[in-house]
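This document starts with one chain, in the form predicted on its own, laid out as structure tokens.
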Amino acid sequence: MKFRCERDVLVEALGTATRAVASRGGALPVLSGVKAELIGNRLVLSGSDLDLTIQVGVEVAGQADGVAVLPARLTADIVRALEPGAVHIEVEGEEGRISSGRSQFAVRLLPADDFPRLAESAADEVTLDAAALAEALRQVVRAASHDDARPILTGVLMAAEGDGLRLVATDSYRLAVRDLPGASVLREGQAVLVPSKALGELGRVLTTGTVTLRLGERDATFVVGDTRLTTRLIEGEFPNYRQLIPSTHPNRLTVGREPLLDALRRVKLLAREATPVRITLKGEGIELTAITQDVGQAHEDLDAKYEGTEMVIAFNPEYLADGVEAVEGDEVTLETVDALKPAVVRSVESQDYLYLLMPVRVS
């Protein structure tokens, strides 16, 4: 194989594929390693951790086609490090050879023959907005958990709601919910469960224009330009989220998007060691408070509009801020029913995204 292409076009490409890589082969050292096969001037670059594989083509100027599987992390941070203009690689037995003006550097290949191959995508496939899929993801991926003791909560429900989609997302302590109308995605009554990583991998190279799937019995793949991702499904029974959602809530705060975030940021800095910011909900406008013994506190008045019981409830200022921060517009309702019952955050001007948190009990 060898072949010449621009460097900023081969970090890019690299960047994208070594994202799917294995951070340890573990039992199969191939997975530390990024495959490249060249036929003509079509590069394409694959990263795969078995769970995960991530697919980029280039055009090149191609010279001998072939395959080879280069280290992933090393020969992206080589290809990184070379002055702008023709990278030059070439791969001779058990070598390749990357070398841009008076820099040459050798590595050692691993066995190409080792990594694993492509499962075929399904041949159904539609097509999405990809401006849209994109915020949707910014908005849910976030509530899923990283906990991989509870494999379930590391995914983002996809179903059928509707004339649309609805993505889901929960790590037990708050929930997402975004609907996109008109997405016609799945069957009626149809929902996969795909893992939250492979999802915010996908909002990374997703832009403007279209994002095609294809789901399978046991995987998805996405396309977006010369970009493929598949991914494994998850098995298993996604949790009842909708007996989580309060049907009524009598307590409802509408405040500015911008001055809340900015307040929980500096109150938070006197929240140490997962000390709960408390809001005080009254009439004429709300109070952030975070008290950390033998560090000090912090307190910040907003001007805000609340129609409710007075009460203070609390919340960990991050998750706060991460549903605050999801959502679109200049201001948020926080609809309440009581300190200890599960809070909605929302956009005054959107019904389609909804973040439920569960409350802080405090003394």
The other form holds:
Amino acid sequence: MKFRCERDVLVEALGTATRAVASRGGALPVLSGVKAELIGNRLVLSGSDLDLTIQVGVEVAGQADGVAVLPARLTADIVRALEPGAVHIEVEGEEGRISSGRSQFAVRLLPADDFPRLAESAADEVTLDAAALAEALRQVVRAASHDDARPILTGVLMAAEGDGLRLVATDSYRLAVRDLPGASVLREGQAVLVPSKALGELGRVLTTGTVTLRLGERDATFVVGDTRLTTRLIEGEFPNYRQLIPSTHPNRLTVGREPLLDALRRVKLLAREATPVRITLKGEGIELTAITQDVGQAHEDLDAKYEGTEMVIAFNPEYLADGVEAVEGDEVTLETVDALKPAVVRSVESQDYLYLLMPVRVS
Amino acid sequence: MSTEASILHADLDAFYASVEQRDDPRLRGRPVIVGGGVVLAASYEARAMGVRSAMGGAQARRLCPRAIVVPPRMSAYTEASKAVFEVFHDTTPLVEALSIDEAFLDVGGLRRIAGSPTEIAVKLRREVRERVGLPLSVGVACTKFLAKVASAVGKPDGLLVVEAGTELDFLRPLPVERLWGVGEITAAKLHARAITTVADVADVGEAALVAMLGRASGRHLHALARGLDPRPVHVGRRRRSIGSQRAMGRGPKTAGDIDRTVVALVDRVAGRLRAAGRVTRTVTVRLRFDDWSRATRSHTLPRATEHTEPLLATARQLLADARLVIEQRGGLTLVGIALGNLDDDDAIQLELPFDKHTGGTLDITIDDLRERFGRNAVTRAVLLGRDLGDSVPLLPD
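Form predicted in complex with its partner chain, following the form predicted on its own:
Below, the chain from earlier opens the complete complex, with every other chain and molecule after it.
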């Protein structure tokens, strides 16, 4: 294998493909590598941790076809450190040679035969608007769990809902639901559970145009431009979230999104560790308070409209800010039942997104 | 270190056995062993024949054929312990509990109200004898370490005061095993170098001790041997974990047997957690295998909880993950569950009620029923008809 490529093009492609590279080598040492496959002028770089595989295609000046697995982190570091301009990569025996200008590197290759092969999915293709999906992922992925002890909650549910697609994620403390009306990707009643890590990575590469989706039995493949992302699906039953969404809310707060986020950002400074932010809800305006014992306290008043019973409700400030930040538009509503029941954050303008959040019980 | 001998170490003598002798006059003056399998406690009459705690029952009966073996009555010991600690707290607010039958009391500064430390110690022993009916040994010294050594030397039913300035006279002739932190291994290391008394330890010098035992142990022993121990009496020291364990015998066990034990243990520790008004983030499972080797597995939750269900789910997952090791080492002989990373329950992130049973309504109801009608008033279906044994008396969490 031998080719020439602009440094910046290669840096970007390596950056994307290596995001799927296993952080620890684990059982398969070859997974710490990035596979490079050259046919003609087309180079495909692949990184994989078995659960997630990212492939990036780039145009290069090819001189000899071939396949090699380069040590991922090292190769990316080398290429990034080179002077701008053309980079030459050539495989000789068990070594990969990387050179540019007067810099020359030789790195030991990993056995290419060991690299896992991706099964081509035979499923039908459907297309989605990339920008709309990116926005939906931004709003939903944040609510997914990172706790591997509860694997189902580390996934995002993608389900057919009416004539559209619904994305749902929860870490059991908050739940995000986003509808994409008209995006008929799944058959009626069909639902899959996609690892949130994969969708987070997908969100990073989505820009404009369309994204193509293929849903297999055990995996899902997303294609965006020259990037292909394949992830295993999570097996199991997503919790029944519908019964959680309260049908009526006796209390409703309407407040500016930016002012609330700003106030939370400030007050949060005094909400250390498990300390919540307390919100006093009353007629004209609300009060935010955080008190950490032996550290200090913060207090801020905020203009808002409130209809309902006067009450104090406490939240984890990160979780609340996550939800408020996710809604679109200038104004958000916070609907509550009481200080111990789930509260709902929504946009005033759009009903496509809902963020359900459990309060913190304070004594 | 205070300049006056004002720290008391109060230690009940042969606690379980003394309670038995108190409650049954026929046992008084005779060798009594509590616990049929393993010796949980032995009266001084049995100890005179060589019987010791944690000894196998068969060996104990060989040493002392006349011994009367009685089954343990854990609830009686818990009651007795509570009553004794009431006496401690009536004596001074500065009480540091070490276990259910032993505590440090700081009585410095009570001279004008209650008399000298020695007078207070005499009164304390009399009060425990009169109000609870149990023999108590007390050591009085300037430091916690010396007070503890003094009570041990003064046993049984004794009082030993180490006056300020006489510490080294008291300490130097004692065997090295009396020093805090000297177990079998350290003792063997010291004996190998002909160091047998505290005096030998003090005289050999810190550098030599550090070379023998490592930096931390060396310095620690050297300081103790010279009577130095700067630790004050700590009141209400908070527990850092809440745990319970259960031996399972050596026969074969089904997955169901193990699960029932885990359910019972989690039920117990979760109840104690809530009773203490605390929450936990880390669940640790302790395992002992048929070949006597041990292993622990732990998982830290993203948020603290006080609920039984998530704790049970975590414990079960840890056990499922350890299945291979359990098989390889010939099965389990002991399971323990410990809850760590404890915090006060004054701010709890609530969970979405996916399941009607989460959210704590069930926990609260069960805790309430047990509080009012006893711990066996309500149990889990899988535990029906199983004797889970009495719970060992514990200090309040």
